[in-house]
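First, one chain by itself: the form predicted on its own, in structure tokens.
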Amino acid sequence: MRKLYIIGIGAGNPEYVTVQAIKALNAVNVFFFLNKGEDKADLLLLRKEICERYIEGQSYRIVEATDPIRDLSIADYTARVERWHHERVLLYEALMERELGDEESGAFLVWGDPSLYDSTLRIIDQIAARGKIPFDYEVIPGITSIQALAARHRIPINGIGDSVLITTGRQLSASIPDNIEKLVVMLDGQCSFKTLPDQDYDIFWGAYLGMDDEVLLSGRLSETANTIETVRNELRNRHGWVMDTYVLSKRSEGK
């Protein structure tokens, strides 16, 4: 039976790849890589570098395919993502059927960890539910951008006895629960931290975490927000893409 590995490869640094992931890499016959365009070629090259660095004495194939583009004409966000996921289901299913032999193993290399704001597991679940191709699959966890961010800023994510909210920029701009002291924000292309009515937070921000182009900024949100937005826009214009994550920590009285 075909087998798939969904391998978390960490947040940008090849040295974030775990021993478990390396063992899985060396069991794979076919790697499926999505080409997201010239602007994001770095993401594809890093995956190839990881294979070249860690696979020993094992022949393997790399199959590239063009990633479907989200249809921005679909106004509803959920419907737009579901349509995009369906297109990925059909693409992944076709790749597996055409490129993966009955007794071979394939892999998708997921940035960060497959469980956190990544669609791969949902796509694979839908392919399995369709029942067209019999296969088994295994998930290998990876170091998230959250872990990398905390390590690079040398901060704990949670306060003593406090909860932590992991959310997106889209949700941040909607509301923040009153009892949350610490927030981790991902997928914020609009710098939603600037819209918070309460700016009394410290922010710990990072982009391209673990990569050569890594940038770290921190400070009081009310004093740092504009700088982060300017730097983020400059980085996006320079590279054509940007991956960033940040922590917001409620300031204590008198701090």
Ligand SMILES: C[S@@+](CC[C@H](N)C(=O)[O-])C[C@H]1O[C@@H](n2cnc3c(N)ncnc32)[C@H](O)[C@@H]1O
The other form holds:
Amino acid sequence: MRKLYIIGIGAGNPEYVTVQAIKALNAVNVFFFLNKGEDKADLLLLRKEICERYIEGQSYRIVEATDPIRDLSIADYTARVERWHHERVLLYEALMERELGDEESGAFLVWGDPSLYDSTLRIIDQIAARGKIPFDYEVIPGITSIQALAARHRIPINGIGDSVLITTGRQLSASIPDNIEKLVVMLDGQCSFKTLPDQDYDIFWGAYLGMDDEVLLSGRLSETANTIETVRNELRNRHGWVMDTYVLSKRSEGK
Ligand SMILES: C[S@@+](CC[C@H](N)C(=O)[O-])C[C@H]1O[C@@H](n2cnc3c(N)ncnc32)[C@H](O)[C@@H]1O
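Requested next: the structure of the form predicted together with the named molecule (the form predicted on its own having been shown above).
Entire complex below, previous chain first.
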């Protein structure tokens, strides 16, 4: 039977790849690399570098395909994402059917960890449910951008015994539950931390974590927000893309 590995490769540094991931990489015949557009060619290169660096004495094939893009003419966000997922289901299923022999192993290398803001597992689950091609699959965890951020700033993510909210820029702009002291914000193209002017937070921000171009900034939100926005804009213009994550930590009275 075909076997599929969904391998978390960590969020940017080839040294985030785990021993378990290396073992899985060495069991793969075909890697499926989904190209997400020119600006992110660097991310494709990192995947290739990981294969070259960690696969020893085993021949493998790389199959590249272009990931479908979201249809912005669909106004409703959920409907738009569902449509996009469906197109990816059809693409991934066709790739597996065409490129993977009955007894071969294939892999999708997922940025960071597959369980965090990534749709690969949902797509694979849908392909399995359709039952068109029988296959078994295994998920290998990876180091998330959240762990990379915490390590680089040398901070714990939670207060003692407290909850942490992991959310997106889009959600942050909408509202934050009252009892939340610490938040991790991802997928924020709009610098949504600027929408919290009355709240006293510390921010721990990181871009291109684990990569050669990594940038870290931290400080009181009210004093640092403008600098982070300016730096972020400069970085995006220079590289053509930017990935950043941050922790917001509510300051206690008198701190
Ligand atoms: C589609 S999500 C993928 C998250 C990934 N699965 C993980 O485990 O980190 C992409 C978001 O992750 C964050 N991210 C991923 N890699 C990053 C990095 N190297 N530096 C900073 N943020 C990163 C950013 O917030 C980015 O918008």
